[in-house]
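Single chain ahead, written as structure tokens, the form predicted on its own.
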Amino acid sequence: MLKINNLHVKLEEEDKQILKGVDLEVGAGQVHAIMGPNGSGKSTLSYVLAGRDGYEVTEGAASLGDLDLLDLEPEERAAAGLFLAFQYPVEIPGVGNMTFLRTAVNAQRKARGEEELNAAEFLRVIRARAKELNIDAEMLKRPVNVGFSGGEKKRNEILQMAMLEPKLCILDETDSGLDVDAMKLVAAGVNALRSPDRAFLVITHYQRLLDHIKPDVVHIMADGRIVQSGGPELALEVENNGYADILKTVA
């Protein structure tokens, strides 16, 4: 599904390096978990993947499928499949969530070469989605994400997900700044989209959410690459003893 090679990648503005020979495997089907210290470049690789500006890759391939990514503008990369679900969600004032939503899937379904969903069936899907995830039909009503909660805001985002339904989903740290109830909801929201043709990265600094979003590989991330990986019990260590000694096992 994803697959990183040596990636190397640099902040723009600054000429300095961040990603220095990053390489994952991410099967179908599959949960990967990255943890790490502050200014591992977790965030970085996230950004990277889906297209944003200011950064340069230097090294390195990165691909989706058959598709070499680093040669996809951002709205392609989508349209193949790759969803971010972003630290910090935005506002947008104006824009009402149905209209954003129905724009974005008819969107991406003609760059697939689909037929784009009318009103009328649009409705029936959106309703359908909001139901299964247990999102409260008014959030539908309202402008994206304005006056949402820190919780609802990362629902929405699942719902933006669960509309889309890409291939690859990233998660950069959706559980920052949650309680323990909104987080169990974001957490079922995410585990109600698993399935054996997508694959997900997870990207957090606790082992809480991790309790809840079981991962099938957990990677630890350091000073620009992933030093370590194993199973969810590496959470575990990390959560008990903190990435000192993982550290000092790879300096």
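Numbering follows the first chain given and starts at 1. Definition used throughout: the rigid core is the maximal C-alpha set that superposes within 1.5 Å between two forms. On a predicted model such as this, the values are computed, not experimentally measured, just so you know. First, how it differs from the form predicted together with its partner chain.
- The Cα shift for residue 139 between these two forms, taken after rigid core superposition, is 2 angstroms or larger.
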Contents of the next structure:
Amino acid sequence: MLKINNLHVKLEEEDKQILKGVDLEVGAGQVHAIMGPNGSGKSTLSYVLAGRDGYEVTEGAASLGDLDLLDLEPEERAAAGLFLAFQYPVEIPGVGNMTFLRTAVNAQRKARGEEELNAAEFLRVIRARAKELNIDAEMLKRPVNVGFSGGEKKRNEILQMAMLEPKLCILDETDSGLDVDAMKLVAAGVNALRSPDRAFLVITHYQRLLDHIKPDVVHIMADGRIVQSGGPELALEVENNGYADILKTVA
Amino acid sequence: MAVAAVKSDAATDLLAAWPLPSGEAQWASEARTTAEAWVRERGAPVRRDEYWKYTNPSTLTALPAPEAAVFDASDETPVFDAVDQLRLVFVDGVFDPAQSDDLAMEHVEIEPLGSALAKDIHWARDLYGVLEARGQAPVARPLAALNTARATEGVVIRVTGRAAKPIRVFYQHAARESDALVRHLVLVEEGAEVTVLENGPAASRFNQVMEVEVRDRGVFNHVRAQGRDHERRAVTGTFARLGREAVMKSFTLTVNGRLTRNESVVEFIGDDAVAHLAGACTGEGDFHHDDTVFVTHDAVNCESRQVFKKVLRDGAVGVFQGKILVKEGAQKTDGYQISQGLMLDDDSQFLAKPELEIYADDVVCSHGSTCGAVDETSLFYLRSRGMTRAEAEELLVLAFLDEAIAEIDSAELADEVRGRLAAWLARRRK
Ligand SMILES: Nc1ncnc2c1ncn2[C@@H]1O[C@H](COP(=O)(O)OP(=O)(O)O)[C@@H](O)[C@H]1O
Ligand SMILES: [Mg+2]
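Alternative state: the form predicted together with its partner chain, after the form predicted on its own:
Okay, now the whole complex, with that chain kicking things off.
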């Protein structure tokens, strides 16, 4: 489903290379986790896949299915089924959460040539999804992420994911800032979406999220590269020994 | 020619362009004479005047009035149509009784200006030209004085209780060349309450003045949506005086129009009163929009609030001149003012001149002004959820303007304005 080949990325404004040859393949139905120390390039990878400005791809390729991702506008990638749950969800004063979600859902449906959801249908679906994530009606009315706690922001990301039903879900440190209960909610939200034709790329700093979202493959990223890949046991190794040991063996 | 001579010649021409009405009550003739003398003394406004530094008034004073193509609005529903209302229609600035509702409403007296000025209506006498004249210092507003000197169209409204529904003044623009002077008087008696709605493009050039007196504990709500004819020009003046515990809320939405200058002059004369003035505008290209506000606190513990937002693109110009004057003894004044420009490209301009002048020591006054582009991070967030750049930008524009729209007290009217604005933006996107 997602194929990344020798991806090199530098900052557009500065002469700073951040990704130095990332190779990664995530098949449909799979969950891959990426772990790695701060500053290793995990968020950059997710932003480049989602199409954020400010980065320059100097080498390599990334595709979703048979679509070359890097040529597309962010909204085209979204319509093609890519979703990024942001590490730092953006606050948008003045835009109601509900309006935001409805506009997004319908924009994607329109882009795919599907019929737009009417207000009643939309309301029915969002109420059910929000309930599962413990998001109350008040949170749906408030402006997008404004005044939300860290946990509320992350749950709101998962709600968007649930509403948009993407093919490839990238979760960038969705567990950071969550207490155990909130993390369980988020994990349950993600697990509910797991299906044979959907793939997940879960970026996390800690192993504990992976207790709840069981990955098929764990990758360790360091200094702009994936330096080691393995099964779930690799996450446990990180948890017990830190990154230092792994990085030493790789070096 | 010297500037003074240019000003005075232009004033003479403007006064000559409209006939002096005859057969009016003596008080009306006297008010006209006083106003005419003021127009001659101060002359017509020119760009060189400090108060017109950011807005060139030449097309507001030129004769004949510049033409303006009439926008075909037949394929959409005008704003406020869904609101239960008493409707008054003006076509090119002339009252049209045939299209208007019956003027009778409980607790409200409504009369066309022309007939009111022929009668001995004592309250109208105490108001007509009076608030406008008070607003002539410290800055002259000769176009408002011209309105007092010559306007024969408009309505006078006296409210003695709670009006059951809003009075809606609907301005239709019919002729390519139409030069309209329209004058309204509103008296809200003690404890009375009324909402006045205005919308429509009015004329190719529109000079409108409204004098509003809100007596003790009275409430005056004013929501206006200025018409969308691309080429029309308008200069408006709202002159209000508020008594004790009176409340005034005035909001204006402007979409399109080549030139708009909205002046608001508000004076607090009774304690514990509140005035909120807000405006949202969006324009592109040959679009110049000016909000000029002057609030005078001459009473204790009054609250004034100004919230003005402008979205500009393609060389459009937005101007805000806002002043809060706190007179000696006006203690416990709470004055707030914010003006913000959102530039959708590098060609547009937002010019702001916020001013505070304070002669009392126990007051809280603040003002701020910002000007910036659409936030790129927000844009990316919205686009990453599937919205096109245009859709995302539109949502952010609506959000930006909503802070001004939220100043409207009535949720129903605020939603009317939101709906209209969203429809206008969506239409432009196509
Ligand atoms: N827009 C940017 N401007 C400057 N430095 C950046 C920018 N984006 C990323 N970086 C730098 O790139 C490196 C990788 O960052 P990031 O992708 O956020 O890592 P991670 O998510 O793994 O913590 C860091 O050194 C970070 O400071
Ligand atoms: Mg990160």
